[in-house]
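Heads up, the chain below is alone and in the form predicted alone; it's given as structure tokens.
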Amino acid sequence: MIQHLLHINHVSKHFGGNVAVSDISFSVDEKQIFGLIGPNGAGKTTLFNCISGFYPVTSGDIIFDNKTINNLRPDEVCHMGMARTWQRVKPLGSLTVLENVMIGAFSITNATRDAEEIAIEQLRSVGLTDYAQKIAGSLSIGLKKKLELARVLATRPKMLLLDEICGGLNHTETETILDIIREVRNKGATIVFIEHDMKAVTAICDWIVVLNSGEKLAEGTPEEITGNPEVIAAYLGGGHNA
């Protein structure tokens, strides 16, 4: 039986008089790959920040794994089993690739040896084993994106929030990241990701929500979204690199 892992119930976020997110509702099922798309300024990253505890919501409820998480800190949300990446990848540049991933693992263990074993396992899963002892700051953007994935996977999350994980990558690098995401889902995790590459979104997502000017414009399967006249007018046909 399919279970909802995340409920967004009438969530709004205001910054003074600016309404960044307005009355958004949707649910994400366990083991689903869920896309969140929309033009720049649509409220996607703001909503991610609310879900992951970096912004308090102005109104509404965020329910993760049957618990309301509105007022939890980001570290508390992480301990519950939710991890996120960021648009701008910023590894701890003076540390090695392995050490960066170990920091993620320390969210679930206090033992250095265990953290190292978890980190090695996740480096293997994203294809970075050969880079373990490289300084993280020296990596290319494509490898830094893989490192970001490995670091959040080291927290052993039930749900990953991926914010433009394919941003800045070429076609081959994007395909590699999508393959990793599919494998992560196959191992039981749930994925929610913001992405501007519409080909990537339609290739991998089970369900998509479209935001526009802070409001939910549409939701449905990739086929329904790409054929939706409102979405085409507001987003796909609006000159944006979806």
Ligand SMILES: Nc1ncnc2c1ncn2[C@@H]1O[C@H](COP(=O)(O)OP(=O)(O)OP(=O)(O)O)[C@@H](O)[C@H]1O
Second form
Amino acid sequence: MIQHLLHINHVSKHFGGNVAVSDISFSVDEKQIFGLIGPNGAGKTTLFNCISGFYPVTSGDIIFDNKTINNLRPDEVCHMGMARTWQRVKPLGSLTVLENVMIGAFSITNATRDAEEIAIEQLRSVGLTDYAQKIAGSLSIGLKKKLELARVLATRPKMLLLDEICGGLNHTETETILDIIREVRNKGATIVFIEHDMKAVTAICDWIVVLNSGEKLAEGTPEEITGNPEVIAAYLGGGHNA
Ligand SMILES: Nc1ncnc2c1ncn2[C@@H]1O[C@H](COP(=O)(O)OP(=O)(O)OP(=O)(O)O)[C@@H](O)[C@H]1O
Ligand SMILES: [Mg+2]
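If the one shown is the form predicted alone, what is the structure of the form predicted in complex with the named molecule?
Every chain and every other molecule in the complex is listed next, the one we just looked at coming first.
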């Protein structure tokens, strides 16, 4: 039976007079790959920050795994099985690739040996085994994005929030990341995916929500969204990678 894992229920987030997120509602089903798209400044990252406990919501409720999580801290949300990546990847640059992923693993174990085992397994799953002992800061952007993915996977999340994980990547690198995401979903995780590359979004997402100026403009299947005149006018027709 399909179950909702995440409910966004009339969520708003104001920064002073700036309404970044305005009365947004939607639900994400278990094992879905769910796309969150929209123009720059639409409120996508702000919504992620609210969901993952980095910003308190101004109003509304966020329900994850049948629990209201509005007032939880980021580490508490993470312990419930939700992990997020950052639009601007920020690995601990002076640590090795392996150590960065072990930090993710330490959210589910206190034992160094276990953390190392989990990290090695996740580095393998994203194809970074050969880079384990490299200093994270020395990696290319494409490899840093894979490292970011390995770090969140090491928390063994039920749900991953991916904020432009393919941003700045070439076609081949994007394809590799999409394959990893499909694999992660096939193993049982649920994914919410923010991305501007419409080819990537339509290739991978089961369901898409479009935000525009903080409001929900539309939701539907990739076919419905790419054929929606309002979405085309507000976003897809505007010179993006549609
Ligand atoms: N910490 C903050 N303080 C004040 N305003 C903020 C803050 N974070 C975001 N905003 C504002 O909220 C609005 C939405 O920004 P957000 O970063 O969520 O957009 P986005 O959809 O992720 O855009 P992009 O595609 O460019 O990443 C913008 O007007 C932004 O200036
Ligand atoms: Mg953003």
